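Coming up is one lone chain in structure tokens, specifically the form predicted on its own.
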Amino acid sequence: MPEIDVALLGKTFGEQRALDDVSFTVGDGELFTLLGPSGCGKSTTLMSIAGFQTPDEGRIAVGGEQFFDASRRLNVAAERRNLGIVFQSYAVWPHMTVFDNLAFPLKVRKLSRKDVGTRVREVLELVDLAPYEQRYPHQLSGGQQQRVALGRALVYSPSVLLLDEPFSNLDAKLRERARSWVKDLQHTLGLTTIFVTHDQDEALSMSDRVLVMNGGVVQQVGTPEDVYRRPVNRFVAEFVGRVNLITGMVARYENSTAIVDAGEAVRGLRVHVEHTLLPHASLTVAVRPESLVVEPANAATYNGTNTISARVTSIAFLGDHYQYELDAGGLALTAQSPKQVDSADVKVHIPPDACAVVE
């Protein structure tokens, strides 16, 4: 049984359809990410699970317990759902010490003073804040305040952890460290977690699976590698990392391979496809920049299949790789390579298995 089951959620604000038949399941102990641009519906979905938003349609169950069912008019109050949540703003109480911030949810649940003290200090150790228990939030860094919010969400042993863009207020270095720390903590606790973000790097580096949303609609659900390497449509291809989109026409079909012509410079491009395509059908192929192999025009490697001629229009050094902007007979391509090619005229190899057909 999945730990979280969301089925056919619908929500409308005025004339805007914020959620349109949103459905997914999250397995026990899984870190599941809702990824998409601002306004796509990911936070509305999270707040619906938490009980802070009421959908117009659909069902939500956690651990086999039904929390929401529009058809039955069932809506369990947020405080009875036993879900831990960390907000984008952290929402720590400024007039309370670190200890009291964590103790408050336990006092509301009427635990004894002894049990409160024991549990708070256990969680302070867990989130590396034991030396700071008597400090106030204004005496802490952003990363430490984030850990206070996370500790407060964990202190009453929630069944599920919900994270709403918790790293957005941190600088780049802290964000990177926080991602690693939270992922390690989540795996250590085995806690089922839904993580909301618009940051592709966060989603790819932290998640067991990713759900990509746009306009309130689920676009794709899969492992980070599936979503990145095998996007199902143009939106996913363009939103999750940089991509080259090559649109052409099917010249012929051989077994599970379409032979595609995309202008004079790109002819006979071999692309693996799952379904037979009719000749002259239009086809768009997504290829990630790092999949392209760039070689000098006179190099002996990669002659023939899926290899085209191009001219370098610009090159940038980005530390661990070079980024090339290329012109292949009017087709603009971006390539990334760990090595520098000192040649204006190059050839570009496009591996067939790096080509994903998108709608």
Given for the second form:
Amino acid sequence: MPEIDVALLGKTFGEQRALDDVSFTVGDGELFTLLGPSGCGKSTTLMSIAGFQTPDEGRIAVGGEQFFDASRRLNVAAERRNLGIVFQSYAVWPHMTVFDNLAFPLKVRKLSRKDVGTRVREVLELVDLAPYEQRYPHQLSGGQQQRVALGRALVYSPSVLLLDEPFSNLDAKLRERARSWVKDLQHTLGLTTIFVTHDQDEALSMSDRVLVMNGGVVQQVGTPEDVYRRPVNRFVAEFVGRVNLITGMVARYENSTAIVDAGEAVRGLRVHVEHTLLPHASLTVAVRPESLVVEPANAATYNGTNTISARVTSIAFLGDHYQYELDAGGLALTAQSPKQVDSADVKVHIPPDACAVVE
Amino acid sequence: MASVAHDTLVLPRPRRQLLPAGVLQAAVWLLVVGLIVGPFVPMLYASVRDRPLYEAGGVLTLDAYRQLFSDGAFWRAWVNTIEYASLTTAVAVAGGAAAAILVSRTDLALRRAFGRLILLPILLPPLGLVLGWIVVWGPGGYLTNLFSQRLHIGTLAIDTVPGMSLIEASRLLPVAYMTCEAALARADSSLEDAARSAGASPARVLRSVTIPMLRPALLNSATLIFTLAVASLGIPLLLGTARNIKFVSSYLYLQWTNAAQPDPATVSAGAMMLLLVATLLLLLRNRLLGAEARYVSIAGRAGRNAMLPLRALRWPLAALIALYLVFSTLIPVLGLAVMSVVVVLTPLVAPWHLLTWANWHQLATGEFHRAIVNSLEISLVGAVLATALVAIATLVAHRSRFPLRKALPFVMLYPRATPGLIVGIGFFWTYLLTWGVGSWLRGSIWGIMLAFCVRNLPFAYVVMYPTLARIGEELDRAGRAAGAGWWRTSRSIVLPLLRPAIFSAFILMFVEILCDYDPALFLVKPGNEVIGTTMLSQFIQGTVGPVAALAMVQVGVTVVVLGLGARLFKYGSSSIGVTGGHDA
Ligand SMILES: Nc1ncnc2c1ncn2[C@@H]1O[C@H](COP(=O)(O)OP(=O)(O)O)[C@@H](O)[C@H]1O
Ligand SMILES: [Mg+2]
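Please move on to the form predicted in complex with its partner chain, as the form predicted on its own is already shown.
Then the entire complex follows, led off by the chain already shown.
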């Protein structure tokens, strides 16, 4: 049974369509990420699930229980949805100690004093904050405050955890650590989680599945590999990592391979396609920089198919790899490789199965 | 990382609240709107009825309006009122803006001290200050006599329209000061720096950058000051009546109290007209504020403030501001203080030959004593009740999903625009029409308290709203997500965070209720006197010494209470600034 079921959400602010037919389901125990540029409607989606935004259209159900249904004017109050939420600002209550912050949801649920103490300590232990229980939020670092927020969201064993850009206020080093820490915690607890971010690295490294959205419209839903390797459109290709876009014309088909001509230099490029288009249709192919193979012009490998010659216009050394800016007869390409290639004239091989047709 | 079996624990889902939040929100909304708008309904009714509401029978008619509009005195009163309000506005806005620029954008001497002292005239009891002015500068006043008899120099006659507006302007100047100061604090001074590095002289920068930047604040405070001046009653009544200069407010008051046969319908009709004007002015101001908000968002964040050098003018300008404070505050208060301890105040005999404690002794007896006790009582109880109600109403207005919440900010600011006299007439009719409760309220000090609370409730709102706006909404959402309903979230999270502002609002409400008087003029009865009404009626009857002593009590309590909230003084005052500068 899907844990979270969001169907056809729509929301308009004034003239602006903030959500347009947003639908997805999140499986039990899954870490599901909403990824997209700022302002694309991620928070609006998340807050609709949490009950703080009222969409104009659509349905939301969690664990089989209907929370929202615009057509039936059903809208369960936020406080009765029993979801755990970590806000972007953490929203740790400044006038309460760490202990009191975590105790509040339990007091609301009328637990006995003793049970409150036991449960809060248990969760403080879980989020590594046991020594800080009597501190006030302003006496904590950003990372610690974030863990207070997480502890507070977990203390009442919610069925679902919602995280709205939880790492955006942390510095780069801390962010790395917090990511793997949250990922582990989520995994250990087996919590169904929706995670919102605009950072593609974060989305790819943490998620079971990723939903990419733009302008309130879902672009693609899939595993991190899917959205990275097989982006369905130009937006996804460009937003999820660096990409080379090669636009050309289909010359003909050979089974499920399209033969594409893209300008003078790139002729007869073989590209895997799922469905065939009309010959002479224009199409754009996305290739990740690290999929390109760069060899010296005189190397013996890769002769013929999908291999073009190019000139190196610049090389940058980035620690674990080199980045090559190439000029293939007027077509600019970026390639990444751990290997160093010294010659100015190179061959570039474009593996057919590394090409994703994006339009 | 410790691993804990997460799913062993099964907690109850949060329960549905016994009382849905909507019911509480609706109750608070109705109470606030009912208290503020409600009293004007009987007044409107009274104005279109051919006989008073307490008489049975009667038919609807527009006679009262016809009669009022055909009365030349009424139109003369309007002419006087508009002249008075315009002069007041011009002087107060020019002075207030100049002071704000000097204090926040130049290296004026003693600018920090002035920044606070300049607020005094608006914080001290208005009626007491007017009496102080009269005692010192009025016809037959101490300094007036001293100058004319001893030095043979004429002084400005304060019992003329320009004279009266000068007093009013000196009282309302801080309103313009605070609005402009707030606008300057928000505006980025790098705009001015840029003009200076482009070679503009300080005077040029002032003319081309600073003043245009202030335009929304100037318009906004001008509308507010104009409204407050139109509503003013004390000055017209005390200074204008003797010379037969009537203003709309004093015309209506005298129609009611002095006419051989009081005509409630005509007075109510006049009150409706005044209310209409005040409402239009408030609506106008709301539109101006909209413009200002747009402007501010463009201006961006406040930056570091570089001071324009005044050079040789540093001290002369400081002296000018000091002079303003001496005239508007020090001399009236000193005049009252001296007046309260002498038999008579005259330039012919040195005051120390005429010392007496008799005036102060009188305060322990009769009406004076009752007035003090009553005033303290209603100030305390009223401040507590009004602050509590406004705190919750502010949450309903800004932190709830109550469908009609958007009306609350406007409604809560409305009494600020309505003349106190009209609030008084409204409550008078309301109490008459609400049987048991009404007659109990009419017969006790609590009826006066209610009118004072309603009249001054905007102060509490404007103190609380800016603080609430700074409390991130995610904090209460986190409470809701944790399972707490609206009221529980408000009680455990938002209200505790709002506490400093609630305390400031309480202090301010206490002082405002203590110093208020005009809504009570129609409600007061023997036994129910409050300080303001007693001061006014006794002064009109010619009792000056004890009235001065009473005014000193009011000044003293005000200063002590504001001082007690000293840490919050800055807070409170900057929020009154918000009265002028910032509505919802
Ligand atoms: N309360 C609101 N009123 C008007 N517009 C809003 C409101 N909340 C969000 N929006 C608009 O809806 C769009 C989506 O916002 P949001 O969901 O917050 O984006 P993000 O993906 O950055 O979280 C944005 O363009 C934003 O300007
Ligand atoms: Mg967001």
